[in-house]
Amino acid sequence: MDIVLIKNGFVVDPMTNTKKKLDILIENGKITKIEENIKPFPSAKLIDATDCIVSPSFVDIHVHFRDPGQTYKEDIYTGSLAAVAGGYTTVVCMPNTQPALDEPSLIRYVIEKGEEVGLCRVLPAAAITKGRKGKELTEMALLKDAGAVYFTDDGSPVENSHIMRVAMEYAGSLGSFVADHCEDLNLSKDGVANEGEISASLGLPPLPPEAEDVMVARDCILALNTGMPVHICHVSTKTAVETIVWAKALGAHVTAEVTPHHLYLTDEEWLDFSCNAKVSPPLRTHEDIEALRWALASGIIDFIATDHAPHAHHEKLLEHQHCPPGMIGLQFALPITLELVRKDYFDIKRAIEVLSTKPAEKIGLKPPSISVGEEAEITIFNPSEEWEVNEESIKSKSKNTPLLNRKLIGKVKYTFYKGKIVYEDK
């Protein structure tokens, strides 16, 4: 028998409202057992998690494998040991491959790599128009019985606004929903850098936040006027949060995602030039990261979600207007949260919350829980503990994030997966 004992952890699981020192016994992949002082045997591998918190896994519905197509960027393999080494066991990609997701064998293509894997679950998103080209409907249904979770252009907003409409409608009907990647193209054009007195200083053609936020808007209205839902990715503006206070005031359903660097980096990443500060959206300034953080502890933006987008160093190294945008993110969300929790922005539960169980419900999973009966999926961290961002640390294929060579406090010890341990810290 598979034997393991958590000893001397501090539980914190929002599905039963635990937060208590624990331990917890897991027997052929399933908790059997969770009381105080469980006292060790010799057939059980032991588990001392003393100064560590223990938590159902994490989720993340916004992350680029880049399987198929660009796979010299990152691949199922090394971006699930990125996943599992960032706490995470469930992870939705984004169809903005090479072909883009938006065929049945495609979506049944990813699925059976992840489990092929087996590290993590890897669930597709498929596209929300043929090609991600905006112009015509994917078959939405066939797509979601293939196994897609959702649908979303992301990489591309759905521009013509008929289309998105229709889309939300039919995904809508489907019991599922579209994503958007809120930008007017035609107001973003060739923009780097967040406008304002960095772009200007240095000389980077300027993104504006309108860009972002006249999307956002439209994608609410379109929400609360056909009474479908709509998730919007990676806010990053003061105004788009103001925009999503109001829909969902009026009763929009509408659901909002923030990816960790933008609640930690600034636009002054650009400073030293590096195109490692290059993402789409934006990195905004001081004022949006406060309304950002406030909206993520109010329940305003629902939850944390990396947008983990890799690219090879070359590509990293062409000038800015000709470098991809898109930084790594899957290992560093945890140390961001915690951040915000020691800021005293929100508690831990809270942090727990956005990191795994309301991303989880919102793709119709059931939320991880550290539960008599359930299977393991459990993440133990560190929340004090130091560690350097460098390319040793770095699981993903590539190493494409401002934070490199920058410390970090909070580190994932342990990731159990379908009640096996996928990860540990050594």
Ligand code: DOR
The other form holds:
Amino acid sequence: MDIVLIKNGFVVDPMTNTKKKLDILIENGKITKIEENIKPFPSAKLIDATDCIVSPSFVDIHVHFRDPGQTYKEDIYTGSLAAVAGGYTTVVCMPNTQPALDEPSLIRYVIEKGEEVGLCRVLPAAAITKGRKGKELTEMALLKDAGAVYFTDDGSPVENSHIMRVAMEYAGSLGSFVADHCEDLNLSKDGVANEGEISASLGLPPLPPEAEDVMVARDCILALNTGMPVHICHVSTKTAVETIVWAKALGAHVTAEVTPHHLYLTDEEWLDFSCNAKVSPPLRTHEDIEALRWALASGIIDFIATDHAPHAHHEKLLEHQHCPPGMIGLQFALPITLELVRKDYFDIKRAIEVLSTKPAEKIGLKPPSISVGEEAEITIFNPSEEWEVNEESIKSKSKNTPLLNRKLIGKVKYTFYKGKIVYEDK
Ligand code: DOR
Ligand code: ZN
Ligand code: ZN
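Now show me the form predicted together with the ligand; what you just gave was the form predicted alone.
Below is the entire complex, every chain and molecule, led by the chain shown above.
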């Protein structure tokens, strides 16, 4: 028998409303005992979780694993390595691959490859429109049957409001939902950095916040009028937050996610002119960050999603107009969320809720929980351990992040998936 005893950890589980020092016994992958003091015994592998928090593992409904087609940036294996190193055991891959995930066979490919790798649950989102071209709806019912967990053209918005309206209705009637990368391309044009003092002083092509705001407003109105759900990807502006407040108050079925980078970094990251600061939507201002943090604390923003977007080194060296937007995020969500706990925006229970429980619920997955009878799907992390972001600590194939060479506080020590240790910090 395979036995693991996790001792002296502080268990935080929003599902069981637990915030307490407890020992956990795992036998053949299943949690069999949770008690204040379980005595160690020779046949049990002992994990000393002193100073650590033991929580249900995390769920990220928005990652780019670039498979198929751009596996020089990331693939399902390296993406899974980054996920479990970040404490995640479920990820949803975006369909902006090459080809786009717009056919059932491609949906099955991602699921099967994820299972073959076996480190975590890799689920696909399918495209809303064929080839993500914004013209013709995909066969949503077939894609859902093949295993797509929701629909999005992420990387691009659905520009045509009629198509978006029909997509919302169709996905909603299937018991699924659409998620939108909110961007009015006529407003964002060739913009690179958030329009404001920084873009002006550095002479970078400005990207006005309204490019996001008007699309968020449109989607909220469509959701309100159709009665169907819409999920807003990577909310980044104060006005978008205010619009979601309004839509939710009117009863629209709107949910929203925020990324670790939009919660933590501003457009000041452009000051060294590195394209590691380029992301879509762009990094905003301190005022926006403050609004996003309070929105996450209050539930206006439902949860965190990383929008983990790997790009190769040579691509990020291109001039700012030509370099692709995006930054990696899977290993930074936990430390950035813990920073907000330390700054008193919310407590540790809410932190685990926005990293695990809420995103799981959104995709209809039973949220992982530390309960007797459950398979262990557990993350153990030290909330006060400092580590440096560098080529070695980053497990993703790509290293594109403005956080390179900076220190973060909060380190994943172990990740359990389906009862087994899939990551151990060594
Ligand atoms: O910054 C971004 N990168 N935003 C997106 O919507 C797409 C993503 C990517 O695929 O690189
Ligand atoms: Zn996007
Ligand atoms: Zn994305």
